[in-house]
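The chain that follows stands alone, in the form predicted on its own, written as structure tokens.
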Amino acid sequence: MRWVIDHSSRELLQHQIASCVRQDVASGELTVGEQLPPAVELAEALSVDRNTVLAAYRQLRDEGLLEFRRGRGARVASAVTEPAPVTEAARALVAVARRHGLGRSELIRLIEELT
């Protein structure tokens, strides 16, 4: 688990932390039931406030990716990697691209240019 946070980014730190967790779950680096580092330790490692880590963990809990158990910390609850709104937006994008004659490779190229 090597998470890197960009303190100069416009993206909120808590969102960056949540994104790191999502990516590790998606890649299999973190598996269901695996415990995440305590907020205090992660905050120190990333040079952020403990509440920032807790906000990221709560966000992921609300998405169903993490679960909290008293005295056991935060654990990966599911292998769901994409939030439902992102999946819905991606489906809509693919549908619009098809209507306008864009193929898979053209759509991927466009997304890469935008990200």
Contents of the next structure:
Amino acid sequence: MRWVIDHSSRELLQHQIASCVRQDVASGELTVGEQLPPAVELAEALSVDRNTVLAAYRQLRDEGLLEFRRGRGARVASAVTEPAPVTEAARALVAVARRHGLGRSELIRLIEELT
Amino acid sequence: MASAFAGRGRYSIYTGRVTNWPMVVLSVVPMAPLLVMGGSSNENWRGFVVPLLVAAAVGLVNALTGSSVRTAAGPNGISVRFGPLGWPRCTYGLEQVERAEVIDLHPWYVAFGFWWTPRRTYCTVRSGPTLQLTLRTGRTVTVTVPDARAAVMAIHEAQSA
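Mind giving me the form predicted in complex with its partner chain, seeing as the form predicted on its own was just shown?
Expanding to the full complex; the earlier chain stays at the top.
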């Protein structure tokens, strides 16, 4: 599995790590049941703090993408249905809309007009 | 966190894990005749218990050190860890690696588990496309990874950065 993160990026490192997992699950490179590297080892290879990796894993667990089992590490729990780039773009869109004071209904209306 | 390239920005690394449980089972199966002989040759319970303990120890050592191999390769070098405990562990800095390439490991030449000779180190659990590092000392390190080409690409990218 390939992990690409940019320490100089403004995006949080834990979000970048989570994006790598989402993309690989969406592309099928990571399948359900597959085990992710232990947080300590991944943190060492990426030169980030172990807690940053753990935060990314927890974020993915909260999204239902990963599951933690005692003694078995983090495993892929489900395959996402939406392609990762679309999810990422949607997140960015929601963030921009919030910054400009656009509410949920306005945003949905805008998307409906465009699609 | 120690890092040779801290603050440089972009980190592109490869991680992979390969597990070979059938090989662990196969390594314990040859112990069965020993258990049978131990049980039949001596009516004393020790005749059975001692071979059983030996077989259990062999199986445990195989499961812990030869069942799986985890690899991480990138700007911080190449680390190879065995089994669920991550030991034995080998780490090679990028400056130690002269060449990284993909070789096709024939089933006859697979040294299952962790093996060390004066000129070679094997961290292999299966045949097929395999990562091979040639160190500047002349030693070759052969490592089983799920996608050997991706591992080589990550190493080349890190070396050229």
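As the structure is a computational prediction, the values presented were derived from the model and not from experiment. Residue numbers count along the first chain shown, from 1. In this text, rigid core is short for the largest set of C-alphas that superpose within 1.5 Å between two forms.
Superposed on the core, the two forms barely differ at Ser9: its CA moves less than 2 Å between these two forms. After superposition on the rigid core, the Cα of Val40 moves by less than 2 Å between these two forms.
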